[in-house]
Structure formats: C-alpha cells, structure tokens
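A lone chain, given as structure tokens: the form predicted alone.
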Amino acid sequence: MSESSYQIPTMADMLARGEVPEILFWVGCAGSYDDRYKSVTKAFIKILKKTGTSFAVLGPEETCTGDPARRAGNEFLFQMQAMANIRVLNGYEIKKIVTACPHCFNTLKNEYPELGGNYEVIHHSTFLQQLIHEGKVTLKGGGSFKGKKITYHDSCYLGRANNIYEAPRQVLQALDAELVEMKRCRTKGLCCGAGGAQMFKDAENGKKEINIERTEEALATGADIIAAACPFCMTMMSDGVKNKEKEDKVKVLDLAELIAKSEGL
C-alpha cells in the first residue's frame, strides 16, 4: 500500500501544514507487515476516508508497542520500546488513537499511562460501531453479507481484558447477517492460542492445538464466515480453517473488511 495511491497523511505531513487530525490511526506491526492483515489496514483506511474522518499515521515513526516483549518476560525491552513511542506521541501532542489490534489497544490504553503516555485509545470495533450509530456508515439493504451466517470470535485482549463484547456484535448485526454464537463466547470465550506471546514459540506437549479446538467450535455453528477483530486471532483461525480443509467454504474476515465489502469499497 503506497502512500501516494491512498494519500495517507503522516503526522509529520500534517504538522508541516499546521493541521491536527481528529485521530491517529495506530497501524501496528501486523497491519504494516503481515501480508494478510495489510488488507485489514486498507479496508479500515477506506472506511475512514469514505466517512470523512480526519486521520493520520505515524508512518516510519511508529514502532512496536512492546506488547510481545512484555508478554514474553522482557520487561527491559518493553520499557525501551514504550518510552520511544511515548516520546513520539507526546511530541505530536496526540490525544486520540484508534487501532485495529487489541494487543496494541490494551498496551496503549492500560500500560502506557504508568510511563507517561496518556491517550484516549479506541479499538476499531468500537470506532466502527460509533460510525454506524452516527449514520456515517449506512449499509443500505444489509450489504453483501445479508442472510449469511457469521460467528464472532472474541479476542482475549478485547473481551476479558477490556470488557468489549457488544461493539463488535453490533457492527455485525448492522450487516443484517445471522449472528450465530459459539458455545464458548463473551466472558467464557476460548483463546485462539496466540496471546501472551505464544504465537512466537513452539507448541507445548498436548493432544490438540488450541486454535484447532477453537476452529472446530466455529465450524460447528455452520457459519459461512468467522469474524475476527485481531491480527493474532485472524492468523490462528485461518490456520485452523486450512487445517480442516474448509478454506473454500468458510472465510475468516476482520470487521473492517466486512464493512468495507458491504459498502462496496
């Protein structure tokens, strides 16, 4: 995704023009580098542009929040990464941040304040729900997913860590699709198996991978689409669907992708 083709302003660009964006879109490592999750970044940016939302990104000034380092036990590296980001964010006097990654969301919202980084941080599921509530996203006729069966997988860092359960579901309900819940959902949802830096280490001894267990629960609902709101969850659920050889029948899509496709973006 080139900046020229999408005309994505950086904070440095806006500062040079004497402008202040409404929000800073924190892209995150997956949204920047993971080939699959780049499409989520593009989808969300299309929505921001269509709704006339004033936004900017940090571009090359954005680095990892430090979440994986802290979860893996490297507190020193976490604080180094966090302090570097806070210096940049405070330098631009950032007030409001929106991110599509629950890990970035949780770290920026709940862990940066103790190091001097105090911001209003919103996950993109909540932001999308607000856009729909305000009538900026209309989804006339229910969009292209009308009548489809969709099941939603709760991200641990969005759900249990931050008590955000309804916003993603309200976004899906706006699609006029049939929302079918897994047996373990909301406060009793099952982790995809990637959190706590588990994604970056070898599997431990056991009879079954967690993402396979969770994928089986999702497939048991008969859903056509597994909706996710986290890059870690998307990877793990996608791998699970491939393991079951169901990738031709069942799609794993982010909330932003669902809204963008319904809006014809």
Given for the second form:
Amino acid sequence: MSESSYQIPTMADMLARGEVPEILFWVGCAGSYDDRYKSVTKAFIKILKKTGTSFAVLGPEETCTGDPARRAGNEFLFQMQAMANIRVLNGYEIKKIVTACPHCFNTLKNEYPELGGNYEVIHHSTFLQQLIHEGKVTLKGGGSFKGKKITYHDSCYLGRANNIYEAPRQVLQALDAELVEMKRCRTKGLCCGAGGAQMFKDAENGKKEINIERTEEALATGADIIAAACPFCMTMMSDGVKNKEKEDKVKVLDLAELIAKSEGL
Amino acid sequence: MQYISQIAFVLVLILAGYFLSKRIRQIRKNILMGRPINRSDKSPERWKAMLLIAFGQRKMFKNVIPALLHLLIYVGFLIINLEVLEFILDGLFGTHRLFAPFLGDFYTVCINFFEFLAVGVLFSCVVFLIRRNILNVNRFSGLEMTSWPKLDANLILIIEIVLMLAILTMNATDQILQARGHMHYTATGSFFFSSILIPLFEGLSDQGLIMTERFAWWFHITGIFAFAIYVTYSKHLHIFLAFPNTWYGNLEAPGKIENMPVVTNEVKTMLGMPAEDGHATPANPDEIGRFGAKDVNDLNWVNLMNAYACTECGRCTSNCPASMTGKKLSPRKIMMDTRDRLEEVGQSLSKGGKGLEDGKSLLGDYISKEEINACTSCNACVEACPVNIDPLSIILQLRRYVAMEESGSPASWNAMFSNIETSFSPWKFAPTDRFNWSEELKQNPKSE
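Following the display of the form predicted alone, present the structure of the form predicted in complex with the partner chain.
Everything in the complex follows now, all chains and molecules, and the chain you saw is the first one.
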C-alpha cells in the first residue's frame, strides 16, 4: 500500500476541504496512548480504509469522555469533559460516531444526550458485524483461524450495560473458528475487574484479583485466543494470561485485530 | 357464646388493621424521605416490566430449581388468600364455610385445589429450610447475614409451614365432624390432602374435634393477620413491594448514570454558557444541598423503596466480582444497610428524636469507603436481582459524596482526576502526543 493511503483524515482537514465524512472514529485515550491498544486502533483504521469507509478522527482535538471521572464520583470533572467534547462534536456537526471502546461508547451514547450531545453512536463490534453482513468484509473460509478455538469475553459496558451480546459473537463466527463459551457469559459474564474506574487504582484487599478469576475461566475453555472488545478488558486479560505464564500459547486479541489478521492487513 | 366470638373477631380485625396501616404509613413516610426522581413516564413499558418480572417471575427463572419452589409458594400465597375472604366473612357473621352452599361442588374443587397448593407451599418451605440450614447454600451466608437476618428467614418459612398445617388440620377435623352429622358443619364433599390426616383426629370426641377445628381456624386467621404485620418489619416485604419496585424500575440503559442537573448548571456557568433549563437553578447556592449521598435522605425515593423490597436472597452478592474475590463489598449489604439506617432514622423521628441529626450517617457508620471503592460498576448485581433492585445506583451516589464533598477518593483516583484536568486523559500523557499513533501507522503500516 502506498504511504499516502495511511494519511489519517482529521475533522479539521475535512472541514478545510469542505468534506463531510460519513463517520467519526472516536479513538479514545487507550486507543491513542496505550501501546497495546494502539494496535487495535491501527487494525480498525486498516479495515476502514480497506472497505472504503468515509471517516475521520478528531486527532489532537479529542479528549477523555469523562467516563472514569463520573464513575469515581467526580461529576464536575465528568461534565466539564462532556461539555467540552460536545462543543467540539457539535461544532463539526457530527452525526455518527464509531468507537472501539465500550466505555466511550456508553458515555457518548447514553450520557451525552442529556448534556446536549445527540449522535448515533456505534461500537466497533456492531460496526464490524454490519460490514460483514453487508459483504464489505468477506472473510475467506479456511483462513488463519480455521480450527482455532476462540472464546469471547463479554465487556460489561457492551453486554449488561447496553445489551450487546450477539454482534461480537457474529464477527467471531465469520472467522470460521470454533467459538467456545465460558461458563459465565452474556448476561452472566464476569467482569474483568477494570470497570467503574478500577482501571486507575489498585484493587481493595481480597483473596484474589478479579482478572485472575476471569482468566482462569477463559483458560479452562482450552481456547487459543481470548477475544476482547474493550481496552480495559484487553489489559486485564493480557495481564491475567501473563500471570498464568500462558502468553506463548494463548493470545488476547481484539475483534478488529482478528479481522485485520484474517484479511492479511 | 356465638356473639362473643364475633365480637372477638371484630376486635382482632380492627387491631390488625390498625397496626398494619400504622406501619404502612410509617414505611411510606420513610421512603418519601428520599429525594424526588421522575419514574412515572412510559407507563406501558412499566406495566409490562411489572407483569413480566414481578407477576411473571421472569428473572427468577435464571435458576430453575429455586424458581419452581418459589413459584409454588408464590402461587399458593396469591390463591390461598382468596380463602381468607371466606374466613373474614365467617368471622364477622358467625357463619361456617359461608361460600359452600352457594358454590356447591365447585366449592369442593376449590378447597381441594387450595389444599394442593398448601401442600406445595409446605413442601417448598421444608426444602428451603434444608437449603438454608443443612445444605448451607453459599448465597445465604456472608458478613451481613448476622443472626437476625438468618432468624428472620427461618421464622418466615416456619410460620408459613405452621399456617399451612393449620388449614389442613382444620379441614381434616371438619370432615370428621361432617361425617358424624354435626349440625353446624355443612357437608362439603371430601378434601383429598386433609383426609390423609383424618386418622390422627378420629379418636377425639365431638367436643374435642370442635375445639381442634375452632382452634385451627382461629390460629390460621389470626396467624395471617400477625404474619401480615410481621412482614412489614421483615425482609419478606418483597411480596408486596416487588410490584411497585418493578413498575418504578430503571428503564434506561443500565450503563447510564443518573445526571446531576445542579452540576450541569454550575458547569455551564463556569464555561460561560447559558443555563437553558432553569429548573435546577437555585437562586442561592446554599440551597443546592449536598453533592452525592452521605445519608438516606440524599438518595432518591426509588433507592429507598428498593431497600425495603430486598428479600436478602443474595443473588446480587453471589454474582458480584468484588464479593466473589473476597473484597468487602456486598451489594446485598448495601441494600440492607440502607434499609436499616432508614428504619433507624424513621423510628427516631416518629418518637420525636433527632432522626438524621443523630450524629450517624449511612456512609461511614453503615457503609465504608472500602466497600464502595471496590465496585466495578459491572451491573451484575442489577442484572441478578429478581425484582430489579439497583445497588449500583446507591454506590455511585455515595462515591459522588466522597469525591465532591470530602475530596476523599483513593489517591490514585485523585491522580487520575488531575490527569484528566491537565492532560485530558486519565493517564499522564502529553495531549500533544495524542495523535502520534497516526505517524507510527504512516511510517510502518505493516507492523502491529
């Protein structure tokens, strides 16, 4: 691919050119800064490019949605962030947002409308499922995942918080891999331990870390790949796999990475 | 003699009515100590939620065996109580089985069905006692399950068993008296389940049988009145509150946290934006009140009704990731503490005491920061509750108080707050580096 195809359009560029993208890709803080999750961002960008989706990002203009502040109780800080973001989003007359972070997704979709930010917000698992459904992503059967066992770890902020259970599973089914479920899945899915701002502090004293409990359950399925759809789950499950010294055998991958790999992107 | 029992019955009825209505008014008053929240919108959806979840027991059926046993007791409770109407009318008019002559054979069918349900209730209660006390099912234990909650649970089951035995005894002795052609005992046809008990009482004289039958009748009806009053002091209140609790439940996405319009207005003022909706603009900043919840009156009334609706089944706690990994947080304890504190305040106020100003508060004296800090907001407790109780809502309001009024959040959270304030990300990265990934991708598109 030519270098120019990896120019990532920002809303500011688009506006300067008088163009309006179909979707805004909300990258999120983890997708922007976290070394591991940046590769999810890149994988998703490759899919967007490959499918010819008209998109842009906010780039340097994006800031934290305020999710961890609100969940830790700092409503002032949350609303300051929300108002600032809404000002930017409304300034660009954004209609449709896709994000790879369930926490950003939940906040943008459910919590911004009351503060004046009304957008169609889609999580990337649903977006990928739609691309597959529309035939824009056609995964070749017998690809690199044929015969591999994949287990999907439900993100609380997709599942119980927003009732999204099937889209990520449909994406995985398209990979022609064997999807195995953990005992606690869907509405009963066990949290990775990082939600509610837990990502940003140590756990309280207890007899076990939540991510270890969840990783043990994931490993018990015998899966080669633990599929995740959330940056916090990704960190927690990866740490869990490392803790169990299974990182050579078991990979924790995001849905976008799985699609990109399968497409050879 | 006849009139004496009628007068006694009227007195019992009045007394029970008095105590019951007094207690109901007290609970209502306590619940209304909560701040207002509008949960009267979308009424078709609310009726649907109530019918499916409370009336239809839908969420109970995630776990089939307890659900079936519970269903037997629930249906028994709903239907056997139809018979209470006959009890009350008989008591008032000094009649005996008032409905029997009117309903004829259908009466026999009804009583047989009630007896079947009574046996079902008996069976379920015995199994539940075994699950609690012998099998020691995990979710019935825990820090908050101290001696009273355990005794309360056992008492409820035992009272139900005794009440059902009273019905069966009454029907058994009644049938013997009918067979002996005793005048007062209208022929009703035979009742399958209670007739099994007939051999136990056949040796008794007519007088002994009448005494036993009357005793069982009085025991059953006064037992029901006493139980109704007891229920209002017990976790068993869910039998009534499950209905309004599901009707007034949260219909929005569970991931959404309740907005604070007071903060919205302050933030808008700070940013120099017009505060459009004037509804929450207080003229005097002192009227704003507390940010978040420190005590029960800071919570909304639905939170407080939730607390009374909780029957301490522990499904929330057994599904809570923090609880199952040994942290102090237990969503059930959050609900029980809220109820206990509310009761304490309500009792104190009704005696002219200090109420909320007693130097204690929900946060601190009942619920610790360590508990609320352990929550991952994963909604497992909310999902697990068969009557849509929302412990998460309470936890988050308590966190708001700690963060905004006390600045008492854990140090790492305070660091996260200042990262967001200064770098617009919860991590300490330079805002100018936010878009660096695009350069990395441009330079090395094939890498991961």
